[in-house]
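Below sits a lone chain in structure tokens, taken as the form predicted alone.
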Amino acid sequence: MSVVVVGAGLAGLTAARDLLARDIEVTVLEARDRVGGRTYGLEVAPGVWADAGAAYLGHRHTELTALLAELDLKTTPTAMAGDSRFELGGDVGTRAGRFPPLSAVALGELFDALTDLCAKVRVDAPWLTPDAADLDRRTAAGWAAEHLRHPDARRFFPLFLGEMMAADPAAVSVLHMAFYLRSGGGLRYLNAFAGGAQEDRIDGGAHQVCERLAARLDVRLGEPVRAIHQDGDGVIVVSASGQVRAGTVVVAVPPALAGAIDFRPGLPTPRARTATAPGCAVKVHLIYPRPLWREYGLSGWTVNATGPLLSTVDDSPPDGGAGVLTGFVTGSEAHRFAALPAAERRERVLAQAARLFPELPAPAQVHVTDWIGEEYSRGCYAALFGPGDWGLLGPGLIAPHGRVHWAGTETSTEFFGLMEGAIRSGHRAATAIAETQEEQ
């Protein structure tokens, strides 16, 4: 038996590795000129890499942690010592810790309401949640307008959803919001550095995981897949340079990309709809000679209602050999920012950096990674399920289409949208194929 894997991100390469370990011949076809999918390393100084894509992990990410041990990769804590800065509709303010200078009561009510909402979701099958149709019909923005009375809660909600999901509240259903937050471990876990989902980074960059996996596999780059045709003998995968015949195929690309493939026979349900939005994320890296903000007692963490950078975090290497501030542009702000000319994007970033950190010199470098415009990702962190998506797309999310199996973080109901979810989906797809082979 042979298998073609479409996509050389974490999900596809995990599936390929598992299949190869079972003595199944595997070929991986990747559209880009690199492996990694939505992990992407950016060398910002000699030997210093920043994560321009997926970056963080926590102790509950057990499959990723096991894979790092196997590949001899280490982690480093996300640095958070020092004061934080906030620009939330007024002057820039400095305070200890990460809690913003907003009403604690209002934010407590926001998180209580979200926690109650998440508790109702059936995480293994969101479309079977009680009142799923109603939750799937309404947007997160509509939910906020109905449930959040205090101005501080309304101001903070889109910033929080952008940080957690790279989502515009108007683009996602209430059901998807609640599912995503619960799937990732709950609000407190997802939002936490120490003890949470953002506790650590992979030393040297997350891109190394896919590079080391790919080194053991037959991976063909620059091969966007155009069509997958099934017949009585197997599958024919049509890529940019020709055809590959195999017994089975694993499609491990984001839903919008999977939906653009010509399947014959056609899919019983679509992989994405017009309501399915790309993850709204642009990452910006500000590079300094060292983490200069630490010399002023600052953590590098900021939260800002005035963009373009809605938050920043210190992602400097452990030895402090360079200062790396990662800025996140998310939600509707990401669409506005991505549409600007490169020179204007840089100008706005530098102006905001000067406001947030007036004691620092201008960064030596500014790097912008636009995931919304990335042809072979269609957004990051993950696709956003809009109104009606879970009801229509959910039941067919992982169901094989004949000899076609599915992987990718959007096919995982555990840690959806995270590296951990991608890896778990790859394991699942490989296991399903192996079990099918054993039955034949």
Given for the second form:
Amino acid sequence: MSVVVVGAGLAGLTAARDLLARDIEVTVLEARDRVGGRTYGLEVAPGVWADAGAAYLGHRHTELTALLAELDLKTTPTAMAGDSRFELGGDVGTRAGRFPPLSAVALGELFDALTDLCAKVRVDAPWLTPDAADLDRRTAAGWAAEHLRHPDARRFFPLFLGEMMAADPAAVSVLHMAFYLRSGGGLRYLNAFAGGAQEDRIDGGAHQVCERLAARLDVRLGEPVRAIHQDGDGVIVVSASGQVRAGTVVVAVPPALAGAIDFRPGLPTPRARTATAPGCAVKVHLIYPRPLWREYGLSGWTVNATGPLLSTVDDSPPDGGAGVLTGFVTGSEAHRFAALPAAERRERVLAQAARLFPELPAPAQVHVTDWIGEEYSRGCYAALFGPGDWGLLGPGLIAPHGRVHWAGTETSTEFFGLMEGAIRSGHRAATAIAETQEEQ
Amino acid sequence: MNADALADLFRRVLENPDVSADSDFFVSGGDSLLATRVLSGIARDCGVELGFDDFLSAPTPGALAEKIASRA
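Taking the form predicted alone as the starting point, write out the structure of the form predicted together with the partner chain.
All chains and molecules follow, beginning with the one already shown.
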């Protein structure tokens, strides 16, 4: 029997690719007029692409690495040589390397406490962690107020969580924070560029992965799915232009969007709740004629307590044909920034760029990508599980609902929130469907 | 805090048993994030608060022990 996949992001297209490889007929329905989901390419100069969505990978991202080889895509290392700039209360300062001008002992106490938390969590089933109910009930902000004494640790914690998981500490449970950090490979791996999760980018842009996958598949754009009804014979999937009958469905969209679909019979557990927050990331790209900061011995890396850009990183193409500085606006700052009119966003970004890099001319272009406001993503990097979410949503997150299977980075307990998690979830869903069909 | 105790601390933070008194932390798999955990461990053990740059200039258990002795 044929399969319908809902969502043409990495998870859905990976599932579709795997099913097709097993000679199973598959159709992909995508709400947007493009494929890629939370990967999106921005052409900032002729032939120069910036990643407006997911961008980085490391050597532990083995499924993504294998897919890149299959699709004949190359990676390029993320540049990080030179001095960094910091605006952490007071004037902008320059320092060698990436280490911020904060008490190292205070940061060590923060990372000790987070390491202890991560060690406790059962990453394959967070709701079964000892003390899960308690960790699920409290917010990361409450945890920080209780455990962090030094002002430098309290100042750095929201910046760290913003960078790691695009979360406002008030919006996520302690359990979700610990799970996310552990799922991504632990604090050190998730934080690191060289040897870590930000080691490389995809040369020419991460959006090419989905474009190349889609080129081999039956993908129908502009087809938001409204309803999924199961009966004795199969499934009817209702989308914008009509309905499709299938034997099995893979729903590969973020939890809040999956939860908005009309399922019959209804779902035994919800996909998302009101406590489930969108990943709070706005990505800003500052475009220069070339990576001008390097000429001043700067890496382009900055960390800032004063927004809107809480950190910046050099994402220039390897040939230096343009200077691309990516700014991350995350957590509560992302909500404030996203609410501003476009002209004011631009003005604040330019003012900050002038403070951080007074030796550089103003960027030739400023691009703002607001993922919170994206109707068909509802946030980025990934859904943020708030207090109570893991206890209620966790047990039903992965188990199929009859003929409906789940994919998407939020349904992978390995590398949750990352491209790698999306791909692994797609493989998992396709394998489960193929095994069911073989049994029949 | 002596070089043996510091080597133990290195092993724990690096999760790597292969550390001696002259092992360079940053060559043995350490980075800035893990370095802060060594520095918090030192502060907890003997009350000496070193900075990140202190560690960079004395990256082995032996050199770090001398630095701590000069501050204590």
